[in-house]
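Shown next as structure tokens: one chain only, the form predicted on its own.
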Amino acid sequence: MRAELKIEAMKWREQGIILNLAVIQVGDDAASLVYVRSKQNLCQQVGINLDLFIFKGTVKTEEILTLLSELNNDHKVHGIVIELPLPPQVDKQRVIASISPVKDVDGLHPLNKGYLLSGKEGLFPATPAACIEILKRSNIEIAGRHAVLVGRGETVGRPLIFMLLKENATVTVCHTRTVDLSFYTRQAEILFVAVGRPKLIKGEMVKPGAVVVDAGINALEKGICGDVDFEAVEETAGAITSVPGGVGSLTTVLLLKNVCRAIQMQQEEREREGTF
């Protein structure tokens, strides 16, 4: 994938347009200081250009929005990302409402949740893309399988359901409020997993045969795991990724491929006004 993306890179170079992500990182939380220099070293494997803006954590939710305007008024930016948490002052909705929809690479801003929850084409949520992505390289049929989703949120769950549904799937939804959740992972044909609860799926909670794609991401003292027992679950499972180097392996990919989904569509909606 990583290859088809430098492939698509190139062919706008061709055209005279370099590829641009901008991202915007507010304070020095941890993980997002992971995930920005992931997407810095996969922008420079594949040739797309990454710009990064840097805010402290005091910054007010005003001075975000005047660099977002300037951002979706640049033709030269293709994609905006904000690295997520934001300190509490900041009016995370505002924020994420005020991207262009066109630029919304992280498939965030409730115009692109609409377009998933009506089956419309748009931007959408890289993680949970990364899981379908996963089981259609590796030729898993989805159509007609009980896909079982435990995990609800709101980057990773509730997009993954309407994927899964237009993927064909038979989809049910657990969460914390779910009485024994054995019950209903145990049915599973393909089992999904997103909690960020390090380990919680076990052996004997796996469908001989099963498909299993686990969206966690946990870190503890002796490295990273995620929310299923790989040790346990592998012996029972038909297929299992693995954390780290499954879904999160993708997910960076799927994000840079939405830049060039955004500038096709940047271009067609300039196109539709007349101002190409």
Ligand code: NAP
Second form
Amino acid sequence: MRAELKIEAMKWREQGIILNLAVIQVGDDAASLVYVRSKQNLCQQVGINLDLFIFKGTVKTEEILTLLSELNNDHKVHGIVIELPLPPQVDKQRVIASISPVKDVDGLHPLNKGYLLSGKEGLFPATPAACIEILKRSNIEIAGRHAVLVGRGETVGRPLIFMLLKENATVTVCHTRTVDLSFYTRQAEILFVAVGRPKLIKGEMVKPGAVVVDAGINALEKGICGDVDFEAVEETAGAITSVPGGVGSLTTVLLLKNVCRAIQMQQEEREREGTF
Ligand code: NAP
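With the form predicted on its own already on screen, would you show the form predicted together with the ligand?
Starting with the chain above, the whole complex follows.
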């Protein structure tokens, strides 16, 4: 997929356009710094430009909105990412709603969420998209199969529900109020886990031969682990993603794929408006 991205970036370059991603970072949240570095590395590898805008943790909402307005109106900027979380004094919803929907490569804008919900085309979050892409590239059938999702969080679980419906899976969603989690996970032909609880899913919770996709990232003293007890589940599962090296390693690639989709959408929008 990296090679595909490189080819796509090159195609735009041949037309005199350098793909450009703007990343806004507020404060010095440790996880955000890691994600920014990973984006910088991949952008460099595939030939996409990344401009990083850093605000102090004390920034006011209006200052971010001013920058967003500039980036929205700049035709040389094709994608905008705001690293979350934002500090408490910043109005997160206002900031997100101020990103141009056709540059919203994290798929957070209410319009893109609506498109996802209604099965239309739009820009959608990279991590759940990575969960689906892994299955497709592994030739694992999704349509008609029983997908059980553990977690309904905003960034992974919730968007994944609608992506799976679009792929014609039969979807069951579990969360903290689910009574007898194992009862549901054992029915899964494809089990997706995005909860943020290290090794929550054990071997006996998985149906033999099931496909297990682990989106969890948990930083422990010994290193990073997923929400699935990999060693215990590996024996039972028919196929399983690892952490690290699975969903997480694809997320940035899919974010940059969104930049390629975004520029296409921006050109179509301008053609419709007759300004291109
Ligand atoms: P989140 O917003 O905190 O959501 C967690 C979800 O898990 C909630 O729906 C919660 O249920 C559910 N849950 C928690 N404990 C549970 C339990 N014991 N049994 C059943 N359900 C439980 O988290 P998130 O942002 O979606 O992230 C989920 C995981 O994905 C984290 O490990 C995060 O690090 C990882 N992640 C990975 C990437 C990547 O690039 N691979 C990107 C983003 C996030 P309730 O709704 O009832 O509270």
